[in-house]
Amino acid sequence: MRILTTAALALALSAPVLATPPAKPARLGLCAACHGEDGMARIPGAPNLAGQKLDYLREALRQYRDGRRDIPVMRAATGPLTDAELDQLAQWFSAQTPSRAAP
């Protein structure tokens, strides 16, 4: 019985702190103009990032800043960028919810 109790007393503690959603990245407005803010793509040919894995969008945006995906504009987008500003957009895409395209 005690070590249900910590273990719900843990739980209980840790809820709000895994629901607290990432600020919003000083940076998102670029990659907003094609992924739009909340991740859903504006333009025929960009994907969507909203609820993409952290780990695969944080490694995708350094291989596109490092040139290792050879893809000019997400180049020329993500090469001024810090790790830090990577991980906080990475981070900012994958909590955002999927929504359905409007018919």
Given for the second form:
Number of protein chains: 2
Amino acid sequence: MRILTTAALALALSAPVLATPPAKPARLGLCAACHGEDGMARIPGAPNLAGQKLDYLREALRQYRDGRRDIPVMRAATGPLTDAELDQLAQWFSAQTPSRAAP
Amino acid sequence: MRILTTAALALALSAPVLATPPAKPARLGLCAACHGEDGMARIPGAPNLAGQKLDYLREALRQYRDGRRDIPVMRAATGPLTDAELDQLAQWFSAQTPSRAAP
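Could you drop in the structure for the form predicted together with another copy of the chain? We only have the form predicted on its own so far.
After this comes the whole thing, all chains and molecules, with the earlier chain placed first.
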């Protein structure tokens, strides 16, 4: 019995850290209109976000909010959001699996 | 025979436009150092480009070259490139298939 418990524990500890998908962010709706809830863009000009690098998404969202990347629609969308809310969104989109779509 | 030829022609015309992958751009080497030849980023802070929307990549490359997105390393990399060379790079990365990687 102890062996089984040890084996189960070892198995659990060896699982990838991000095996559990992040919870759906409360602020996802506004992003999803253009980028898709799954991070595959729905409109011309908007980038796919699914599977994008987490550090890149976190930094990009801060740049949009602070105006360092000056895209009015993104500044309006991110302006009211806290760092924690931006991070939840970055984690959500980074964890999505990209699908092939028409370029 | 005429029916077969017509059928073959119809099949050929119905194939996706991008079924043939784009030729490897002459300028790919510099991009690949950070973004990978396959568009999966090799360094922190650089975004994945594989499978990204073609129109987004084309516009982003022009913004970097013209300084509207002011990232010195990207401005230096794109500065000498023509519109046609930027488009070849956008088409190349857009046509790559994203792979899952650690975020």
